[in-house]
Structure formats: structure tokens, C-alpha cells
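As C-alpha cells, one chain now follows by itself in the form predicted on its own.
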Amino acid sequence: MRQEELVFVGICDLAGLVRGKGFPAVELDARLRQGVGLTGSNIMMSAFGPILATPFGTTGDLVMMPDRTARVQVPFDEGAAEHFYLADLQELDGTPWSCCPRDFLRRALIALEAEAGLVVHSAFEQEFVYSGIEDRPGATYALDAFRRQGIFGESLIGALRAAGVTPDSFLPEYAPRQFEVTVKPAIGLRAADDAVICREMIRSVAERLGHRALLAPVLKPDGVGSGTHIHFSLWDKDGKPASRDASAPYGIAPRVSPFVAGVLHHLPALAAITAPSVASYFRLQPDRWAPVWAFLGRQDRGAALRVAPVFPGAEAKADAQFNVEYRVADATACPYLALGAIIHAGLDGIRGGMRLPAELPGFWDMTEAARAEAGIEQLPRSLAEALDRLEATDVARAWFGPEFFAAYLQFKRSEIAALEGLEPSDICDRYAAIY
């Protein structure tokens, strides 16, 4: 039988899934100048497949615009390779879609540097669970399950690499054949591209292999997660370092604390974008190692921002090396939103000249009533709650412009309500059918 291969260019859309047009890749060169149809409702399809609502209706036209940087093209030694593009969404004259995801991101980077001369590095840690490994009590972190997951770790360092992304890392986690990956930092837009692409591969390997990997936040109401780690830091437009300031509380920068201090203080309103499902909030928890209180933290993985350690004998490289680490995410978050919220609310606390607490000696020590007149909130209880904190966040309506706010509340508003009536363990069965 011929076969013809097949390019496939897409956006990742608000519920975090990439979704597009595939085309013969003899039209490639065509493409890649003209770009591929789309319409504005296709941005509103559901986690679960559906539109469920839309603001765009039937009518209009956009175009996905493939960018070259953003090629993935990994061959296997079975099946069709994965040839893919992530895109733009273009109006017809060229002009960025008011509500494209990418260009939510590109708009925060833009403004980052303009104003404050500061560029982000930045890489996302996944989790995920895959089910190609039997369940073994101890095998928690454990030699023995990096063993059994036999060759899916290898395959999937290999696409990584093979796909323009620099692995870092893939490790047994704490939960039930659960494993990590993280790759290296990259600068600006390129992390976010990385963070998908880093998922369609663990999807992709998993698949070939015979197996699923399941990227939901949780799988069990009771059980534990998986994130989406984000770590960033700044660096001036010259290329140095700028994050890092061993004499300062927490050891962040003078230049850059009111960066961290404005992802601080708009924490229980980015939930709504980096934990933007119904089962994001079964995760965040107390006693399931993610947070539940929004609060910085010195190398404190139950803290929302954890400063991350220098490790010994990195010493001559500790500024390039420190970062801040953005636990509040899950792979149900696009990651352009993801990661263009943190960086729009912290341009915004440098605007306001935002100052960081005080560290706080023992966090887990402190009452209730302690850490409420520290001024610490607890995060959202619910998808719902988080989407109101959003909504009342003034400045969030400028980060995203008119039309994408009302779209987004839109779109997450409805998923609450296709799933209103639920047991809390089917919602997340809803969700681990699809990530």
C-alpha cells in the first residue's frame, strides 16, 4: 500500500491539548508561507471534545501559522515518524488573534524586557504516570522501578533530544508508577514550545510502546498528583545572571524581588490558568506534597514558590544556576498561559514596586490565624473559586485584553458545568481519559 507522509501544524489550546490540521508534506514549503484555516470557536473545544460554549460562533476565519523554530520531526523505528509545528493564531492580514495563547506569552516577554530590561529563562518539570509498569509496594523513587519501566525512559530521552529539546533528568516518582522528566532552561518563548513538546513526546513513546501516560493532576480524589513544576529566572538583556543576591532575603536580587513578590501576590488568581481543571484542586491538598498555602519558601516543596538550591560544587556557577520554582501548575494549563500569568504578574509588582515578606522562621509551625496576619492566603479550594479570584483581579483583564478574559471565564465556567453532578472519582476518570 503507498503511503504519503503527513505534517501536522497546531496550537495548544486552553484546555492544554494541541489540536490542529495535518497536510501532505509535499504542500510544506506552501504552509509554511500561507499557514492552515482554523476558526475562532475551534479554540473553545472542550477538554472532553465538545464546544460547550463560545463567544465566536460559526463565523470568521484564522490562520494557524506554522513557526519554523517550533518543528518537531523525530523518526521511530515503527510507524510514521512525529512531524509536527506548533503555530500562531493569525487574523487574515497577518496580525496576531486577539486570544492566541502563544502570543499571551510573547506580549508578557515583550513588555518584561521593555520596561524592567529583563529576559526568562525558564524550564517545566512534568510528571506523569505511566502505565507500562506494574504497581509495587517500596517502589517509590526506587532503583527497582527505573529498572521495570524497561525501555520507555531511553525512548523517551532520545525523541526528546531527537525533537530540539535538552533533557535534564527522568526519575521514579513518589506515586504509584509515577515518573518525571525535566528538561533544560530555555529563554522566552522557546520554554513554553519545549513544555509541549516535552508532553506530545511522553505521550508519543508511551503509545508506541503499547502503554499510556497519564498527565492528569490526579487520578484518585484521595491520591497523589502530578505537577507541572515551572522554574524561572531572570537575566539582563546582556546575557548575566540577574536573579540571584546571596546577601538579600531569600537570596533573590533587590532588581528582581518585586518580580517574585507580584507572582506572589496575584497566586490565588494565576490558579485559575496554571491549575485551570476541576481535578487540580483533588491535587492541591494538605499532606499530598503540593501547596496549599501561597507563600514563598527556601527549598520547601510544600511552599506555592520554593527557592531552589545552589548544590554543592556549583559554586562558580550559583547565579546562573538559582531560580525560583512555580509549584501551583499541573498539565491540564496551557503552558503560554501558564507561563505568560507568571511573568505579567510579576511585571505587575515591579510596576507597583512590590515588596517580598519577611522570611517567615518555621511556616508549618505558624497557626491559622498566625499566617492569616502574615498576610499569607490559601489558595483556591475549587476551579471555581480560583476562576472568581480571576475575574475580580483587575489587571488580569488588561494581561489577557477583553475579549480572551471573557473567553477564557467562559470556557472554564463550562467545563465546571459538564461536569456538575459528578463523583469527585469520576470527574477525575473524566480527566484521565483525555491527559
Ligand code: GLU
Given for the second form:
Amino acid sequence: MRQEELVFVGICDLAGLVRGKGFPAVELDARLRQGVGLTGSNIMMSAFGPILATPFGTTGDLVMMPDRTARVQVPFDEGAAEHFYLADLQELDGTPWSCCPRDFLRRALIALEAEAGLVVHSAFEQEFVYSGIEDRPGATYALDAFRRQGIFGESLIGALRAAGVTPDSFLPEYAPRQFEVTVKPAIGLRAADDAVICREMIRSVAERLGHRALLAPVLKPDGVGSGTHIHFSLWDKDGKPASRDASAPYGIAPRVSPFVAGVLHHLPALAAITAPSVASYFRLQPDRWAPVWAFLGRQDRGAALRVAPVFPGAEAKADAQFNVEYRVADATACPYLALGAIIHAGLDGIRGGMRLPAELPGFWDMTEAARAEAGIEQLPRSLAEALDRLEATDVARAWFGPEFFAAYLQFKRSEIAALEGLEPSDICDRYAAIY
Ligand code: GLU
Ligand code: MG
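Follow the form predicted on its own with the form predicted in complex with the ligand, if you could.
Full assembly next; the chain just shown is listed first.
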């Protein structure tokens, strides 16, 4: 059978899924200049497939313009290579489309650099369940589980590196058959591209081995979830790390603490963007190392924002290594929207001169009343609640722009409506089938 090489161009949409179109590789040069057509409602494809609600109807043409820096070409022993580009969504005249997720992040990065002279370095950690390994009791973080995944881990690390993403670690995680892959931090937009590519490589390698990777927030309503933890630090324009001051509260430099305070302040609204599915809220439950309270903690895996440790022997690089981990995210979030929202919120903190709360001696020893007195809120308990918080956040409307803000809220509310009446376990199954 004669075969001809194809290239795919795609965008990561509001459901956090990559969708797009393929074309013969011989036309690549022209496509890199002209892009590939799409329509507005394409970005309103629900996680479950059909378009449930859209402000764009059937009209309008857009261009997916492939970014040459976001190219993936990974050969595999059997089957076609992975060859795709991530793209920006543009109007026909080449201006960014108002609802382009990648541009949402780009606008945040540009504003942060222009107003505060700061650049973001970040890395997304991805947890997931691998179907190609049987569950054995007690295999949590176990060498046994690490061994029994066979060549999945090494194939994934190889695929990531070939895809231009620098791998950092691969580990067996807490839940049955759960693993995690982490990658090195990248600058600006590239970190979100890396996150999208990383998820696709996880799925691709699992599928090529005849299995599946399940990135859904939880597989059972009372199970341990899979998070996407986003580590970030701020650097000045000359490439010097700016986030750490060991003598300051939380070890966070005064120049950067208003940014972190902004993220903390907006956390309940940000949840609608970073934990944006109905199932996300089955993950955000007590006693699962997933956050429930909107607080900042030093080296506390129960915190929504965790000041990550600096490891011994790394003092010389401590300033560069220092980072804050945002834990209220999962794989139903689009990485461009998630990172963009964190940066928009942080910049709001800088603009407003927001201050971090005093360091708490022992959050877990505090009563709920003491937490309330310290101004610590619970994170939203459902997507509906998170969306209401987002809608009530006036500055968030400006981060998105009016058209995108309305479209996003409509999109996510239609996802809630589509699941109405289903049992929590059925809801988990619906997401597991897709993510
Ligand atoms: N699986 C946990 C979550 O849902 C996190 C475990 C960890 O700290 O690595 O976020
Ligand atoms: Mg983990």
C-alpha cells in the first residue's frame, strides 16, 4: 500500500484537548506561511464531542497558524511518526483571534514584562494512570510498580526528548497504576507548549504500546486524583532569578511577593480555569494531597500554593531553583489558559500592591474558625461555584476580553448541564473515557 506522510496542525482548546487538521507533508512550507482554516465554534467542541453551546454559530473563518518553534517530530518503531505543530488562532488578516488560548497567555507574559520587568519560568508536572500495568496492593511509589510498567517510562522519556521537551523525572505515584512525569522549566509560552506536548507524548506512547494513559482528574469519586502541578518562578529581564529571599516571609523576595499574593487572592476564581471540569472537584477533596483550602504553605503538599524546597548541595543554585507550586490544576485545563490565568492574577497583585498574609505556624492545627479569621477560604466545592466566582471577578473579564469571557463561561456551564442527573461515578467514567 502506498503511504504518504501527513503533518497535523492543532490548537489546545477550551477543554484542554488538542484538535486540528492534517495535510500532506509535501505542502508543509506553504502551510507554515498560510496556516490551516478553522471556524470559531471549533473551539467550543465540548469535552464529550458535540458542540453543546456556541456564540459563534456556523459562521466565520479563522486560521490556525502553526508556530515553527512548537513543532514535534518523533519517529516510532512501528506506525507513523508523531509530526505536528501547535498553532495560534488568528483572524484572516493575521491579527490574534480574541478567543485564542495561546494569545491569552502571550498577552499576560507581555504585560508582566512591560509593567514589572519580569519573565516567567515554569514547569508542569503531569500525573496520570497507565492502563498497561495491573494494580497490586501497596505498590504506591514502589520500585515494583516502576519495574512493571516495562518500557513505557523509558519510551516516554525518549519521546519527550525527541519532541524537544527536556524530561526531569518519571515516578510511580500514589494511586493504583498511577505515574507522574516531570519536565525541566521553560521560559514564557514554551512552558505551556511543553505541557501540551508532554500530555500528547504520554497518550501517544501508551497507545503505541497497546494501552491507554488516563489523565482525568479522578477515576472514582472517592479515589486519589491526578493533578497537573504548575511550578513557577519569576526572573528579571537580564536572566537573573528574582523570586527568592531567604530572609523574607515564605522565602519569597519582596519584588515577587505581590505576584504570589495576587495568585492567592484570585485562587477561588482561578479554579474555574485551572480545575475546569465537574470531575475536578472530586479530586479537590481532603486527605488526598490535593488542595482544599486556598492558602500558601512552605513545603506543604496540602496547600493550594506550595513554596517548593531548595535541596541540599544546591545552595549555589538556590535562587535559580526556588519556585512556587500551583496545585489546583488538572489535565482538563488548557495549559495556556491555566498559566495565563496565574500570570494575569499575579500581575493584578503587582498592580494592586497586594501583600502576602503572615506565615502561619501550623495550618493543620488551626480550627476552621481560626482559618476563617486568618482570611483563609475553602476552594470552590464545584465547577458551578468556581464559575460564579470567576464571573464575579471584574478583572478576569479584562484578562479574557468580553467576547472570550462570555464564551468561556457559556462553554463550561454547558459542560455542567450535559452531566446533569448523572451519578458521580458515571461522571468520572465520562471524563476517563476522554482524558
Ligand atoms: N495526586 C495528588 C493530586 O491530586 C498529588 C500528589 C503529589 O503531591 O504528588 O494533586
Ligand atoms: Mg505527584
